[in-house]
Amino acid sequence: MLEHLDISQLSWARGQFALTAMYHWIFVPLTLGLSFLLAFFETLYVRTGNEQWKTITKFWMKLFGINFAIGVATGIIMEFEFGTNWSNYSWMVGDIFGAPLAAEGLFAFFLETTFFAVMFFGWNRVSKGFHLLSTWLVAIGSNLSALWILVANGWMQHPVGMVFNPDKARFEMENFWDVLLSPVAVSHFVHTTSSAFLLAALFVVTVCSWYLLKGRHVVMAKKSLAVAATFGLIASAFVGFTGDESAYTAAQVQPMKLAAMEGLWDGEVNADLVAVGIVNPGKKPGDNMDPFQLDIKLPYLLSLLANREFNSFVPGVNDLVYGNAEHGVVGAGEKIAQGKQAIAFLAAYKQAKDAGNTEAAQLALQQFDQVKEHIGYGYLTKAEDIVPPVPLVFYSFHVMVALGTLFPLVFAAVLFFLYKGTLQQQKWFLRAGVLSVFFGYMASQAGWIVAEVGRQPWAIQGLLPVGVARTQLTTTTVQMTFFMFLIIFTTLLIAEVRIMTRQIQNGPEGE
């Protein structure tokens, strides 16, 4: 049980893989979203023979490279934490979460890497066409290794294909194409490849917005933002309907992290979607507080995006906490009663097998067969510790979905400007376009804040809690390890900007 958990320890050990993954999260979507701008750049100079296009494709290419090999150190580092600071985690989930990982270097890092070269060093060696081939190769090859990745942290929000060997304590998978093709995974990819693919476009604009206040490489920074711009308004697009996705999913598997995010603790019929809203930071569950300090809603709304139906019901904390028996929502103080006991007729069936009476250990096993949808739960102590923590969850959610629907108008503006020849003339919005991508990077960190702040506090939802996932380890030994990384990805941060902005500065080759 958790009674006796070392909370200092977890903590350690959660905020370093924190770390470690929101920093990794500065470089890959850029990686994601360049690469495919990089193909765009560099068909058009197969298709028009136009040498600006083959500087205008080299250039992005260089600030691509860069960021490139600093993300892949983090995502190394990244991998590693699974076996020394979750090793209980590797052990019970590794046939299943390590099934997408393998399939990751197998069939899209390597594949990445291989045509890496090419693409940077085979200019005038190998033919354009095969040139251009390798350019694409690496973007669906760098957008392969985000669908593994996020088919397993698919898995791990909703657990699917699997089975659970009682006599390994571990889960196995039982249905490879369940685990790729869960709803789960595959609105996660789309809406988070969609997402980068917006973030490298603002990246396109925050540098060439830099080019014209400076009056630089002009023709080359309009005609990458026309491209650039281009390719972000269709994203957003993608990015609206997948986040729409996203959140109907949620609602579905995981309506505790969207009660979460839209702040609803008592279920509603024909509930109401908070536009802005200021939480009461001091509500509890099962209190008589109000959610909201200040709030503004948009009627009926949230039962739409959670069931598609109008006049449905959208439940809430205190209905997933306490149980509501009227609308069918079995509260989580039943599922811990029924995942101890869980537990406690695994414990009989190893004994009985270990003492060799068959007949005991058969029925002991059945009896685990009818609760052990609720395992998990029985390592939880109260029916409240379930409930995520609700305004990071909604503050970030709802920073990530205004930004959203800022940025396409920011790539609309720049389509505008460009056709009416007076892009260069914005001052004001050319200062405001270069700010433009940390604001992406804002969005982008929200959204994996409300992902994976969202499902606390399981590691596997419903059947794991992070509690139990984690390694043995002092506390001590966490915290050196917490601040070495912090030290070495910060430095790496630094690096990359240092190089990047002197790369920026040089320009393109030629001009």
The other form holds:
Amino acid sequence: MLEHLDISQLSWARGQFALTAMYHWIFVPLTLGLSFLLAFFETLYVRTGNEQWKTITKFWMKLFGINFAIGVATGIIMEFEFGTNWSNYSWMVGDIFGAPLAAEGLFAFFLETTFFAVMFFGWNRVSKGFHLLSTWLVAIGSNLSALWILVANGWMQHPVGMVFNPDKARFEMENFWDVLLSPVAVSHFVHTTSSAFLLAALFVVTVCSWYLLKGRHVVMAKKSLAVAATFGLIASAFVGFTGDESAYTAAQVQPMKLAAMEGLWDGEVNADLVAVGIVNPGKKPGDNMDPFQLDIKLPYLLSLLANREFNSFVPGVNDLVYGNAEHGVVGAGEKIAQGKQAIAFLAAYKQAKDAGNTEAAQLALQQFDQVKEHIGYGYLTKAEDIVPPVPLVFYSFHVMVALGTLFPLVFAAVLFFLYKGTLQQQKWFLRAGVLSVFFGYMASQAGWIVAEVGRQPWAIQGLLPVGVARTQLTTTTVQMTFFMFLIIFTTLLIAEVRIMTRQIQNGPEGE
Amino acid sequence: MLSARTLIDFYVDGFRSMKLGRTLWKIILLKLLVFLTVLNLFFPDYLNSHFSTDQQRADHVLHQLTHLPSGK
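Since we've got the form predicted on its own here, give me the form predicted in complex with the partner chain too.
Shown next: the complete complex, the earlier chain at its head.
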């Protein structure tokens, strides 16, 4: 079947979406995290009356404003891409995503026209209390705005609360609360926002480390660091807990993703967690190649992570592809056969309905309902098609976890040196601190690669592969827009870095 | 009670007193102009531009789902 598919167009369309999403995600986490830091700084100003906190708030608010201005509207592009490159998908999920995306749009509009304006224009023009309230509402509202996007993403990873309407070829929402409170959506939201808080705290560490190295704005830098490192330390704990929950939900609803994250090819009881490893890039399902060239494992911890039990079974790539009767794992081959039946019944339903044969249409619909659970598998050619790129997912996951383990140590060290009063003397630490935001971005982007590449080949888990989700366009069209966006986004990033670094060099006003 | 005049003045004065904000607004407007031009020229909504009714769009997608032998 794959001979009919223009793989290169699909790859370019996927690459384009990845490009726009990853560039968009440079700006968004900083907005989400800095907004709360602003609220903390301003709260300290209002509570203590110390003008230094006001100076600090206004300085970080300026950097927040730059990031917001450069990043605003970069997400719109993805919505347009849905309609152009992914029209089948866009049509099918319109009913599910309509409500969350409309809510997101409303939140963003009201926030930006009211409370953003008060936050930036309202110093000395509205009361301190109202200004503070506006800053808090911007922080809460921005993060709630992210909730709706992450709910939509969570639904794609774990489609619940809906029913497929064969007449409209659409998934229709049956239960809003199931969609909103899906365990995948909740863990995605908390994990993603807490990682954004962490990244913003690292941004403050970067800027303040530079100031301390240069001996400039020392008081402001130390005060900012005290708040940001505390926030970062708390956020790190949340990232850890919610990361564990994300892995657990992946094990329950996306076991192939977890297997790829851990490079687990053959399922095990008492499965070990790979702490460090170099995977064999040529390994394929069903072969006898050793999965790793080198690995260090932590005994039993993968079973604990996946099922909350040490002696439980964790399926590997091969179990999910070929099945494992002993542990009750149904192979992809069986699901593909069932999926093909579902597609055939759907076609029969459509044909009978068009012919006005109500009885035959009803019968086909009943048969479709019995096997529709795995309809997406029916579009795959072979069982091995369900395997995502294991090395990319494995390394992204391990880079994310390694950096996520390092960051709380950085925040703890900042607080320790601040407490001891020796931070400015720790030149080696401050030099490393300047680099911290880049590592934060690396971890953040790696997290998205795990989430999105790890669920391939699915646009909607188990129901719609990316090959069917897309529009039949020419490769050239998608290539052209890919490079166009690459240039636009790179220009925006350069603008952000230049304006931001200039403001950082200028430092806070009136200090 | 906040009058409309006060509210307008709030925004007008806010925009007037901007320094860095002016540059940022220029970037935002330029970006929107480029985005909207690019998006309108190169990103038509495929179903909206090829079909006139929802039923036609649904039929097209259903046809894709039942006849397109696509895979990964």
